[in-house]
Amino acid sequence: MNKFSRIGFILAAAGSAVGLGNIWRFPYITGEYGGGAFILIYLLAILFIGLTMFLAEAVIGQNGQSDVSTSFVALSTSKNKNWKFAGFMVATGLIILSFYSVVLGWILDYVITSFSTLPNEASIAGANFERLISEDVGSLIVYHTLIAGTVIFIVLKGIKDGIEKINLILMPLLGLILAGLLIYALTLDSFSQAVSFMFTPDFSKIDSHALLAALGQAFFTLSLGVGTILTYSASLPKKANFVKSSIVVAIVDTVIALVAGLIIFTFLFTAGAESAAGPGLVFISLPVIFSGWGMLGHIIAVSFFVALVFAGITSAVSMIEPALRFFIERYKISRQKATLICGGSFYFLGIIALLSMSKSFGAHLTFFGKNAFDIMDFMTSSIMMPLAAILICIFLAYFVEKDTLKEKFLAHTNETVFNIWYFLIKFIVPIAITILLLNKLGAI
């Protein structure tokens, strides 16, 4: 099994945090919640929870050095193989991707779009999102088809080859294209606006809701709870410094969707719009505000949604490599065999996922008032994903010896370090997820 080389890893992780997560949502939950207030929460969230459980997969995979299951078992107090079944997580990445791929194809639809005709209303901009994801069902299973065979090919090529090639090149394009519209948000009067609106706490905007959101965001934006740090961290040498890479993943992820916010909020406060603009602020507010500036415009929305299309790629390709992994590892199957597998699976299941939105096709598709979209969704979201992350809080307090996780830290921190980590990962985590997923399912 090829291995990362750090800068690779450091980059593969990086482009499986940053996502449309950063880019999309962070800068919408921000604005819903008031700006300031939220992002030092956001922050503190991320240093305590989001860190720490990414420390905690990192920790897993690089001494299992092999798929999740094997690496649970491999670090498990006398090798109990009951721990194979934690494995289930790598499911999640799966289904995850299925819908994601068509969340994709949406923002394909919006760069081909882009070249062409905006929209100068928010009203015609809804009804033409309405329309994308709701009749123009062949053009969507086209835009799939072409994310997931994409992803199909990055990953055919292996990790060096495919995964760490692709984040080398995807991800300066990314921060290339997010410096270039950062540089001209700063030529724009309301920039200072936008600053003044993020990094000016403004506390009576917060409440339950707003600190479960940020809760929810910093776990969710670092790709916790789907395997795919604990594989990446798996294809790194076993001397290599889990500790300083993990910073560094979670700083490059948190400055980009910092950028992404102060970008689109300036955006948004130059045409005079609402920050609070909610989840159709990608799809239907901003095309609206670069369709008033002209051939400018244009290029500005090519840029944007290129670089959403990029972010989206990188975590795609991310949320496929556990499952192949699993396969490869426990049923000693091709690569090309496990990615035929885990491949047609995803394609398969977003191609139900876009047929539940669509006027023909949703009826029959529609179980317990959710569609198979929000249904995946949901279930990943709300269910999968937290359930491991409180799975491996558990594992590595109780069920892995203390010394062996010490002497894995202390080769790259202090002991200070790792007994802050150690407590958090033991009471204050799982708590904290614990109450995210009962908030998630309506218990409180």
Contents of the next structure:
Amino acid sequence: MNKFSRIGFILAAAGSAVGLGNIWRFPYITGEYGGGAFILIYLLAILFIGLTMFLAEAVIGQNGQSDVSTSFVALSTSKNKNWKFAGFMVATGLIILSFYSVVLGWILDYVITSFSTLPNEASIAGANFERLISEDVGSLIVYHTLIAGTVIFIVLKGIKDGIEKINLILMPLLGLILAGLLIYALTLDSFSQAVSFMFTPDFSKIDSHALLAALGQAFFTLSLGVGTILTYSASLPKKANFVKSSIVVAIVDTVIALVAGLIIFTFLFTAGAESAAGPGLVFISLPVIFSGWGMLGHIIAVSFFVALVFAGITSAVSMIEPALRFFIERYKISRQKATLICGGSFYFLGIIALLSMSKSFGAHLTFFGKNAFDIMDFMTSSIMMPLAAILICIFLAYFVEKDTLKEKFLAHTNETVFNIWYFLIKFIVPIAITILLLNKLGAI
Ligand code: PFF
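Please supply the corresponding structure for the form predicted in complex with 4-fluoro-L-phenylalanine (PFF) (the preceding block corresponds to the form predicted on its own).
So here's everything in the complex, that chain up top.
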């Protein structure tokens, strides 16, 4: 049967959650928002909003044992067919995957070049990065093709032999690399500085932007609002404890983000570098630091970027799965055919995304002042993901019998936990996400 084992589900869901969001994005936004206080808010966002939403997707998926839209209908009061439309969210994963694959392609380039050369000045590192994304179109297409090909190859094999297996291999390897880097960071003097930067809250740095950034990050990092967790949970055996599994995944994801932060800030402080360098933190600041460490620097650089690729691949395969399952279940087509359709679409969109950042084609692929890459990013993380999340909350709170949900939770946990979860999903989470959505749209 094509289902996860319990440990397989935990690894695959953790593999989905742990990605570029943890190792690239979390450290740089933490740096931008000044460290400790931001992290505290982020942890609260994970606990109260992220985990709540995670459980929401898990309960819908595990009950439905099918694609997003069928699972919505199955859980709704009197099997209301109107909820089929919730299937729209499977498109989100495909769009994210198209530019995520492009970014993974940049990282592949860093893996390869870090073997031989590392820039010894920030200006050189900056120029290298700029050249890669805006001029080196040929290489970028090759990298994107390699990443897309790998993702397609894995998902073609299905849940058990493809997704579960790759996570079984890559997640422990990722853990090993991060453990090695953490041990090295521990030997450096600036480790304690990184700890105090990350865990001493300075609330003067916190404003509404920081709050919303923490919320958005909690969402992205747990792969929510895309139907990914829902679809993975649909391959979780019906009796498995989805509550415990969800908690474990949220913990693993959080620990890995914190470890990545500790490693990166230790490295940055060792070199006296800026912690608020933004998205270039990993692509520009780190290579310069590694270049000062000689041979060891090359080894660390390659390991670090390989870790990013591993983390990214296990997330990438999870982005396409909701759409695959949707096509397989609703249109009764084979996994091969579904993969061809979905793989082809995201590959093509990815080419558009990467060309839109290039000097030669950028102007043709820029609309309303935003290039196609940024538009895809904005459409998904700022609009489609929050919209889907609000929809999930409304669905569970008003279109599913409370007793049905209660029964599912009580099979694995106590009434207090259920009541807290229900209160959060009915009131707190939808309000918080609506504020996030309106803010992204510039309405507030
Ligand atoms: N959680 C992933 C990360 O932190 O990089 C990103 C992600 C994966 C988002 C899967 C959405 C998704 F469906």
